[in-house]
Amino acid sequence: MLQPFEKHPDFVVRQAHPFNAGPPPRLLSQSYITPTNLFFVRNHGDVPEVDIHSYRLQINGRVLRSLSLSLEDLQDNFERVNISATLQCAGNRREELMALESIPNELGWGVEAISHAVWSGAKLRDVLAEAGVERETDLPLHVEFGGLDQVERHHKQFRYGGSIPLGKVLSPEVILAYEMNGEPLTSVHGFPLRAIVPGYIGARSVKWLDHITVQNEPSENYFQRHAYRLFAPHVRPETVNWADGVMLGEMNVTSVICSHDENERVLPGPVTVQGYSMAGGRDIARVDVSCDGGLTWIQAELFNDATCWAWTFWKANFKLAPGNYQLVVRAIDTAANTQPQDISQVWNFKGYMNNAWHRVNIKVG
């Protein structure tokens, strides 16, 4: 079936309009780089179109020198790095917790809603001092990206927008990318410039950018204050109060069986199991993964970049009788940090950060 945005035929849509879609597990875990045409796509609002002519980005705030800067000032006149660093979506593995409680007015996520690939463009900290903004600083300031798409809320119309604290815009991987996997950015994921913000949450890098503002304050955009938080299970939309969410922005550690489906059959004697886990700022230190739903487990073998701010793809080997099994995966990262095992423990009305273990059923024989 031919898909939007040159996106592969086997993608799997879970809205139209906006268009937010992703790949099948099975082919997401096949490339540790994720094509361009299987890297999954998250939307507030429709794709803007922009004109590349009259193109700027506006650098403003708490800045010595304000700067509007066309696509070929940054080509030209700023370093240009690689990042490879993986996207996740809050929202990723949604469909779990929807299935134990309702979860109304949100996307339901598959696994598949997290990709990876190699970003190419300028370190913001150098385009903010450009600006006059130092790197050595003790204020706890934010930096707020602004995107071209219009998205609407509760009757209201505006753009898109987000921040992070300037300690992270600072750091050297947190680019302004104007290419993705060699290529130059296509519409449906930011062209002509994003954001990349590497082990935070994917609403975080902002696409479509085109203004930067250095403030005192989060931004005020009704993403950040408002629809990017977590809250306690207990909580529910009737009693929410909102300013007791966390504000969302490192991601948390995570693993996932890509290789079965739910209820596979599959043939006695060998069977590998693989996925992808990720911790965000962290490396992934361990991965077990389980054939008997976390009664015994064994040690994976894992496959990654040695970049903290990249996936590592995993693989498991089990010989199976005829039965029926429950796979389940966890993972432990360098700083100790694993995964809940009931996903009860992690369930909240918004669907966010779902990191309880995962687990596929299967039937062999």
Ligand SMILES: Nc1nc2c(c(=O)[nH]1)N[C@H]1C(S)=C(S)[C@@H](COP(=O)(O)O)O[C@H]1N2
Second form
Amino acid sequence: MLQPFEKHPDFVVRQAHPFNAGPPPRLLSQSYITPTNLFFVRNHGDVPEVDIHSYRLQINGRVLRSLSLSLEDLQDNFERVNISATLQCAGNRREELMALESIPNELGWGVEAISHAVWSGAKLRDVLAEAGVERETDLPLHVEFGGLDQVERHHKQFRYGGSIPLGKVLSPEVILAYEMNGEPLTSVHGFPLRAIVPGYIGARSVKWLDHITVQNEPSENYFQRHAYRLFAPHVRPETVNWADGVMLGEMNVTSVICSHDENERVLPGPVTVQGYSMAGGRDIARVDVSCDGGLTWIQAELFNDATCWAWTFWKANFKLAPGNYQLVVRAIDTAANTQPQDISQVWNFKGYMNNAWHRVNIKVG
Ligand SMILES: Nc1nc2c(c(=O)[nH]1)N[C@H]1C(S)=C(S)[C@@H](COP(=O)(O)O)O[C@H]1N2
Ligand SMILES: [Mo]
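Having seen the form predicted alone, can you show the form predicted in complex with the ligand?
Up next: the whole complex, starting with the chain shown before.
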């Protein structure tokens, strides 16, 4: 099938308008660096067409000098850096939460709302240094990213946006990216410029950047104040107090099986189980894999590119006689954070941050 935005023929489209889609898990786990035509796409509105000649990024708010930068200004005047970083949507694995209790009006992602790329651009801290962040305040400042795309929610039209704390912005991994895997950004991934905030939920890596505003408070944008908040499992839309939720930022530790589909039939003998794991800003220390629903575990072999902003690929070999098996994976990061055992422990009515043990049932024989 011919896919929009030059995506792979096997790309799985969850929603056509706006375009939301991702790769089949097996293909995802075949390349450590996700080819751009397989990189998942999460859009809240239609992809804006940006005229590169008139394009300017505005930098304003609590800065000494407001800036208005063309793409060329940004490329010519700031050091170019490459960051190997994995983006993961906070809604990754929502499908499993939905199986426990329905989550209306949200996308039912499987395990494919995650991908890895090498991003090139300017460090945001270098650009903000040029603007001169006001320092006379002891308040923890926030940096808002505004996008050019129009979104509709509750019959209101507005632009996508979000923010991160200034402390994170000053870290060298946060960049304004104009290239992805050595090519200019494609339209669907944010051409001409996007934020890349490694270790944070994908929602903060704002595409089609229009402005960056240094301010006293987190962004007032719907996607910061309302959406992307985490509530306790007992909270429901009817009982929610929106101010109570945790404003999501850093990603948690997770791991996923990509090599097998639910209820897949495999031949007896050697079975290789493979997948990814990830922790927001920490290294993965260990990945445990079980073939008996979590009664016994073996340690997987790990592979990553040695930065904590990148996912870790893992692999474990079993020898299986005919029968029914439940494959399970769990990861442990270098701070010994690990994953909750059951979906019920992480269920929340918006369906974010599912990092329960990942389970896949297979039949051997
Ligand atoms: N302007 C804008 N930026 C955005 C979004 C969006 O809808 N509009 N979606 C966000 C979300 S929720 C995610 S998970 C990532 C996905 O990035 P990708 O589409 O390049 O994979 O982009 C983020 N940046
Ligand atoms: Mo997302």
